[in-house]
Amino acid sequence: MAGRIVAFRPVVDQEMKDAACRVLDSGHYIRTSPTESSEGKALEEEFGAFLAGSDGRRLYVANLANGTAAMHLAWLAYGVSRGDEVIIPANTFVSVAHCLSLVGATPVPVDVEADTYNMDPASAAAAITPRTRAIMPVHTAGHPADLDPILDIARRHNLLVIEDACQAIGARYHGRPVGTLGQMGCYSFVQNKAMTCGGEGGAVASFDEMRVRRVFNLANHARGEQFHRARGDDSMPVAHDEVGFNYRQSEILSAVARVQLRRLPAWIEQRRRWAGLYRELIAACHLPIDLPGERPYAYHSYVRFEICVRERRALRQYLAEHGVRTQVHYPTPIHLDVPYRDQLGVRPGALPVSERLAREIMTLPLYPQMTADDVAYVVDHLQAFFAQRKTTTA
C-alpha cells in the first residue's frame, strides 16, 4: 500500500535530459526565425502531424511559450478586439477571461454540464448578442465539450470558434483530435498537464497557415518578413510588422517536449486504465459521489480524474491526513471573480451548475506512474471517511 500519493507527478526520464543536455552544449537557446532548423520548429511540425485527422491533413502549428500566450496571441490573429463579445464556460482557469480583457473585448460566462463540466451549447446560445463575436469552448480535464451543437450555433450566427484545448492534448471528439475543429486550437504543456515539457510550453494549431505564422510572428516580437530579409542586407532598413511580445518557447523546453510528444499516447492510455479502475472501485462501494461523465463521442485523456461530493473539506482534511492530496480546480467561477462580478453584472445564482461545481468538486490523483495499488489506497480512504462519517452521524 501507498504511504503518500501526490496528486500529479510529471514524468522525467534519461532521454529527456539527454535531449535539454544537448541544446545546452549547441549554445542555441532560442529560435529567432519561422524558418530556421530548430528544436521548435521539428516540434510545430511532429505537432502538426500528432493532430492529423483520418484524411492525413497536417496542421499548421507556431510553437509557444505557455497556453495562456497561445489564447492571446489566437484572439489578436483573428481581430477580436474592443466591443466583441466571447462565450467562455464560467468552470474554468482565469486565463481563459484574462486572454479576452487583454484585448479590449469582453468574456461571457454560460454555465456548464453537470457530468462533464463542459460549457453547456443551450446556455451558448442563449447567450448570444450582436455584439457577439466568438465561441471558446474548453475541453476540461481532457473530456472534449460537446462541439457539434456549438458549431451549429456558430455558423447560424456566424461566429468564430477557437478551441482551448489546454487541459485536453490526445483528447478526440467523435474521433477528431480536440483543438482541430474549429478557426484554431490553444494547447498547454505544463506540469499538471498530460505533456509537461519540463517546464511550460503551449501552441496554436490550424489549417490557416497565414494565421499561425502570424501568431510566431507575433510572438517573436512581430519580425516578420522585412525583418528578416533586413538581417542579411545592411541596405535594408529593420523594421517589426507591428507591435510584438516575447511569448517564444526555449530550444531546451521544445526539445524535451518532442521526446514527450513520442510518449504521450501511452500515457494517455495508463491515465484512461487509471481512471477506470477508480470508476470501477468507487462504484462498487456505493459512495456518495458523483463521478465525471464520459459521452459516447469522446476519447477522454483524464489530464485529470474529477468529482463532485458535498463535504470536499472534510474529505480533502482527512485524505491529507492519510498521506493522499487532491485539488481543487476553480473554486471561484469566472463571473464570481474579482476582476469581473462588478464588470459583467452577473448576480450569484444565475449559473447554477458552475456554482455547485465550484463548491463540491474535486480532483483525485492521477498520473501515469500510478500503481493499481495506489488507486485501490485513494478509495480505500474514501471509503473510510463515509463510514466514519456515516458512524458519528447515526
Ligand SMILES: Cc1ncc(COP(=O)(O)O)c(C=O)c1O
The other form holds:
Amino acid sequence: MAGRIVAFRPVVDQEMKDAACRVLDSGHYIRTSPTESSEGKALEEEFGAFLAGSDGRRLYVANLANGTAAMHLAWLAYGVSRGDEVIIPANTFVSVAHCLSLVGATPVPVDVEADTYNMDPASAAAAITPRTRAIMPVHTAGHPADLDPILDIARRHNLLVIEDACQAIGARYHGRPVGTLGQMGCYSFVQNKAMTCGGEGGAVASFDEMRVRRVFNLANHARGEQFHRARGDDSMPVAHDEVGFNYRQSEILSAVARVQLRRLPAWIEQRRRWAGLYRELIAACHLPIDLPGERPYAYHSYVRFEICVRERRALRQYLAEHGVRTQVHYPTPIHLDVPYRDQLGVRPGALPVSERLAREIMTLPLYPQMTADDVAYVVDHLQAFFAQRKTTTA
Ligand SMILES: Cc1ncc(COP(=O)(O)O)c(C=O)c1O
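For the form predicted together with the named molecule instead of the form predicted on its own, what are the coordinates?
Below: every chain and molecule of the assembly, starting with the one above.
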C-alpha cells in the first residue's frame, strides 16, 4: 500500500515529450533575443492571450527561468530598492522575502486570513509607514487574495501592487485572472504548480510593455536595443544597458510549457472537482478539521488542498503509514525564519494566525489524475485516524 497516493504528480503526455524532443533535435536551446522566433516568444504570446481579459488590452509577458527570478526582476523593473518597505504575507514561500532582500528593500510580513491563508487587508493597512513602497499579495494555493481592498489601500497611499501569482495560474478574482490586477504579476511553472514545463520556469505579465521588456533584457544579461542592433551591424559598438542576469528559460522547457498551458483549464476544472469531493466527504464525517475557505469572489485553482488540524504530526504519520503522502509548505512563517527574525525584530506571537497555520496546516494530495476512489481513500483514512484517537483517549 505504501506510496499509493502521492502529494502531487505532474501530468506528462506524448505531446509534451514530442515538444521537448523537437527542440532537442533542433540544436537550438537558448533564446537570446526578445524578438527572434522561438518557443519562449511563442509561450509569451500564448500566456499573454490566456491571461488577457475581455477589455481588449494587450498583456505583455516575459518568459523566465523561474518564479523567483520573476519577483526579483519585477522589483528591479519598478526601482524598488534600499530604504523601501514592501508588505508581504507572513505565511508564504521564503523567496517572496528573499527577492526583496536581494534588491536591498525590507520585507514587512503581515498576518493572514484564517480561511484563505492570504494577506489580511486590514493587517496590510496597519503596516503602512512613510517608507512603504509596495504591497505584494500572494494568491496562496490557488485562492485569490482579496485584491479590491488591497488595491484601494495602494491607491490611497500611492503604492505599487506586484502580485505573486506563482501558485495561482488560472485562478480568477471577480472573473479576472490573478496577476493582471496590480502593476505586474509573477508566475511560476515549477513542477508542483498547476502547470509546469518539466522543471523550473516562470514569467512576469503586465500591461506595461516597457517594464516587461526591461525584465526580459535584465534576464538576458541586460542586452537591450543597442546590443541587438549592433549584432546585426559590425560598425556599431556592442554594449549592455546595465548590470544584468542570466534568468533565461530553456527552449526545451518553454516548448513543454506551451503544451501544458493548453491543457491547464481542463486540469483546473478537474482539481476543482476533487476539491469539491474532499469538502463533501470530509464535511459528512464531522471531523475536527478546518477546511480551506472559498470566498464568493474566487475562482480557486486548487494548486493545493490545505486543511488545518491540531494533531498534524500524528495524522501525517498515520496517513503515510497507509500510503498517503501529505506536505507542510510553511512550517516557519517569514518573520520567524532565520534570515528575518533578527533583522525584522517581529516577536513570536505578533502574527498569531500565520503562526497557528505554521503549526496546523497540511496539504492533502490533489492532482488532476487522481480518481474519486483516491479522494475517498484519503478521507476514509482521515476518519479512521480520528476514530482510533477517540478509542485510545476514551
Ligand atoms: C508563493 C510563491 N512565490 C514564489 C515562488 C517561487 O517560484 P519558483 O520556485 O519558480 O522560483 C513560489 C514557488 O514555489 C511560490 O510558491
